[in-house]
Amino acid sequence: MVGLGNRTLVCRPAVTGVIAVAVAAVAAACGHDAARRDPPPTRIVLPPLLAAMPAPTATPIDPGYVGPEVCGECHEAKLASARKTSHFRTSRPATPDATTAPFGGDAEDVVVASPVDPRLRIVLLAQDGGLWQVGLDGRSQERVARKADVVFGSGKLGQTFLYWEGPFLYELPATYFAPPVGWRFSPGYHEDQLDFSRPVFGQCLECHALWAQPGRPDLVYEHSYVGEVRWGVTCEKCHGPGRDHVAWHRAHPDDTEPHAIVAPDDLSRERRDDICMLCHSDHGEELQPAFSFRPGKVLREFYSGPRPGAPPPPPDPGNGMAAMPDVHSNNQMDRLRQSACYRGSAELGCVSCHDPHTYERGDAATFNERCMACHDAATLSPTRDAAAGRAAVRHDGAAPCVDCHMPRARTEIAQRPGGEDEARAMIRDHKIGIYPAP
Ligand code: HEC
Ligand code: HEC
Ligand code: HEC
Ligand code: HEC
Ligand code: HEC
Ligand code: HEC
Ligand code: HEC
């Protein structure tokens, strides 16, 4: 049985390296053997006490975001459709409905244990409408419970969980990876401790939320926020703040000429793709604070692009396949640019194949249609079976084009020391080409 205690720490003060007297006092309060000489050192890492943290200095500003519900007043069908997309669902308040991950009841029925020491465990609990992660160190009998405030990720590859400590945002130690992997320590965490202290910086939110205002904008790596965070990658992320647009059209209900909103269709291919590249690329060093970029702007004025001197992108393994991308699959543009389709066409960009307002994952027929906007069935090589060392050709229009021309590659999603052989999610290689038989 795992009690939650209160919302914060149950049995220890919230600092590491506390003086021995305090440890003994707390151990006594928790009913452990207070006389024990050397209590085992803590393996549960908590964030610094709030009082020890520098307070945010910024006052909340209003950049003019109104949120998707307001857009829905006049663009009802778009909103209804967009609501189902992974973009909209990529960050949300943590309710049991917001997650695909299994949480247990009162008993310890959903647990992830450290592969290094099984006495170090995280129990996942759904209680009182909340999602909890309870860290237990069976060696020191420590126990820490935190309630998730935010679910991060729609769940295709996985979901991680965040919590607030005052104005500071932290990641919880357990992450759920899509089946068949399941619960693991959060990616990149040491497995010999339970870390509740990892900050969630503005860059993280910039890609996974509409708007958040860093509490100290002078700092590049900042994890305090002032004002309301607007969760989800929603309408105004790609169309810019909508306040003036909405005010105009409310005041002029008969005007069908759009005012004060970014229409990506009117942008050049580079500027239109920059909207997507803000999040779907290795955008490099920050040149301006997170959340400065707006649709229509030149992305390179906000992010430097791949860092000079940075390790080169993973080598192409030589069989035409992408090297294994990481969970952030940030190579779509690099790969697309290498394709004959991109080089041979002046307009091909991300939205040639993706409708950002519709959930289309797995919809092979729709993607086939997008290919056929440029490729004429009559001029493709005839359909034939694999023969004499050549791959099969299925140009009947029914077989999914991308199964042969944009094969899936494994991601490094759950990679960890000793876990190399774990099953991994697969994502599409965006270098469109002719590959060996799938
Ligand atoms: C009070 C009504 C109203 C609201 C609310 C509203 N719009 Fe519009 N919007 C319009 C009208 C009218 C047009 C022009 C006709 C059309 O394209 O549908 C338009 C057009 C657009 C266009 C197309 C622009 C173009 O040049 O083709 C975009 C993009 C857009 N709106 C986005 C949004 C977003 C994002 C929101 C929420 C922030 C929003 N709208 C809220 C009325 C509204
Ligand atoms: C440069 C933009 C960017 C940054 C920074 C970023 N992400 Fe992501 N993240 C993405 C994109 C894009 C995807 C989707 C990849 C895909 O669908 O192929 C993603 C996917 C994810 C997923 C899996 C979502 C799912 O359901 O499949 C999780 C979890 C996640 N990110 C967490 C984080 C956390 C935590 C941070 C900060 C520590 C972070 N991301 C920083 C862009 C970003
Ligand atoms: C991920 C980026 C993204 C998001 C999120 C997004 N849009 Fe768009 N939107 C685009 C792009 C790109 C275009 C132009 C290409 C196209 O039509 O697909 C566009 C086109 C439009 C248009 C004009 C063309 C048309 O189809 O009528 C309207 C209106 C619009 N969006 C409204 C919205 C509303 C309302 C929302 C939220 C419910 C929204 N968009 C969310 C990227 C986005
Ligand atoms: C603010 C950051 C951001 C912007 C801008 C953005 N994306 Fe995304 N995109 C994400 C994140 C984060 C995810 C992963 C969502 C998840 O699964 O949690 C994602 C997922 C996707 C997916 C996978 C959807 C799925 O269900 O598998 C596609 C396709 C995609 N984005 C295309 C685009 C295109 C095209 C544009 C530009 C019009 C764009 N994105 C703009 C952040 C962004
Ligand atoms: C915007 C137009 C456009 C779209 C959309 C498009 N292509 Fe292409 N594609 C081209 C052009 C242009 C070429 C180069 C033709 C040439 O050189 O003769 C090409 C070449 C190719 C080739 C030959 C590749 C090589 O390396 O020789 C393949 C295969 C291909 N496309 C498949 C696809 C598939 C599959 C899709 C859909 C997922 C698609 N294309 C979508 C324009 C497009
Ligand atoms: C020629 C067509 C085409 C173009 C152009 C294209 N994509 Fe895709 N993309 C696809 C297809 C097909 C899938 C797989 C869709 C599915 O889930 O069934 C995909 C999947 C994705 C995913 C989810 C990863 C996965 O495989 O689950 C992301 C993210 C994405 N695309 C982003 C982009 C971005 C960003 C651009 C512009 C740089 C782009 N795409 C351009 C066809 C395209
Ligand atoms: C079963 C695998 C497979 C599928 C499905 C498939 N192709 Fe191909 N495609 C090939 C192979 C293999 C080649 C190389 C041509 C050859 O070997 O003669 C090719 C060649 C091409 C080319 C280069 C020009 C040519 O005709 O040789 C284009 C363009 C193309 N495919 C587009 C498509 C489109 C669009 C679709 C979906 C309607 C599609 N392919 C479906 C395997 C496939």
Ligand code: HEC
Contents of the next structure:
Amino acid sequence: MVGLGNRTLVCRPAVTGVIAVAVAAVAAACGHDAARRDPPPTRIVLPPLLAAMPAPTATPIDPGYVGPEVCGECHEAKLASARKTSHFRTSRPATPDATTAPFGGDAEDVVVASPVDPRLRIVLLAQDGGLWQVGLDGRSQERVARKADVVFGSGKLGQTFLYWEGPFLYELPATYFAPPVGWRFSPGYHEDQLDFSRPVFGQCLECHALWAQPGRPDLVYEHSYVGEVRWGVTCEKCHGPGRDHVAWHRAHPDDTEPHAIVAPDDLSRERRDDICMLCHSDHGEELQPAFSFRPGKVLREFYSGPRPGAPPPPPDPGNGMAAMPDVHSNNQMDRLRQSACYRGSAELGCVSCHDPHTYERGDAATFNERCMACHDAATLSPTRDAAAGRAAVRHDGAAPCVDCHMPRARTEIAQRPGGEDEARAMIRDHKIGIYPAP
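The form predicted on its own is what I need now, so please give it after the form predicted together with this ligand.
If you are looking for partners or other molecules, they are not here, because only the chain is given.
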């Protein structure tokens, strides 16, 4: 069924022998010509034929990226640590060891069924070293198989799978979300069809890859690519292309002063935040082709979103929790900028709390130390809300500060129409504040 490379396989049962005679007899008795009947409408959506798509017009260029392995020649320890982070793992070639998502064998062991019609389902298969998504429509007996080429996402919240059709990149219809959610239709997909035709535009890749060259950079919504795609958000995403830096230091091995490279710590807060805001904010409409931005540049010359330092949106109504269901990694900077901590500081930014070179997830003691750099635990008195029956708040530097002041919220990415009460992946709200106890 799936041993066909990356080609589409569409199967319909043949009508032969005794069955064919019976069908013809019934058709004649009813006064209809069975051969002229329209087939049932397809519910499996495929991309246009490759021959019908416009060819890329761009010529591959060398943007000057050298890759993390070259960076590791001098920064071995930082590279070894950074490889464990979600940034490095946010896109990779689709191999079985690149995902924690469960896949089945030959049988339909792992299936996503449409809540609209359970006859419409996606079978997840691991065969011949590849990861496959097979769309099945029990009504029309259609079957489509596509082999995943790319895994999107580190797995912290979930992973989506992509495939190549010539130079064009498409998203597969099933996404695996972190437990307790599991496999579901990919976010935004209609569940009354199996859609293999969703394009993956340059704006998507810009946050999930170091570099990709759009095949037609004159178009905003373009999903063809030429040349090599460098997967993962690796060293040069924050430090800029390293070719000239590496050439200089190879020629001058005794020079310890960094040349031709961006050191984010040396940038102003606005320019440093711009690097993070490229992917962790609502950066607005594209003003220049995807992958044009470089660290140290002004992000608002590339995207039309609100300028850094602009007045925050009006406060949330009620207790401040209203916006939490919309929390996602692409608005963390927007939420942070609403925080009193951010507004009251001239320097606080993403890297004040996050070391991008180090995997720190769940390390409460480390994050507490960073909170205590500004907040002296001795000055934070315990409080008690007797009417609500709450226990005293422990401002002792040991209790995880983020559990109360950056609570976890349900991300919207797994939500589907009618699924508001379903389990969803959780992510911390980056609006630092004082929240009601759950």
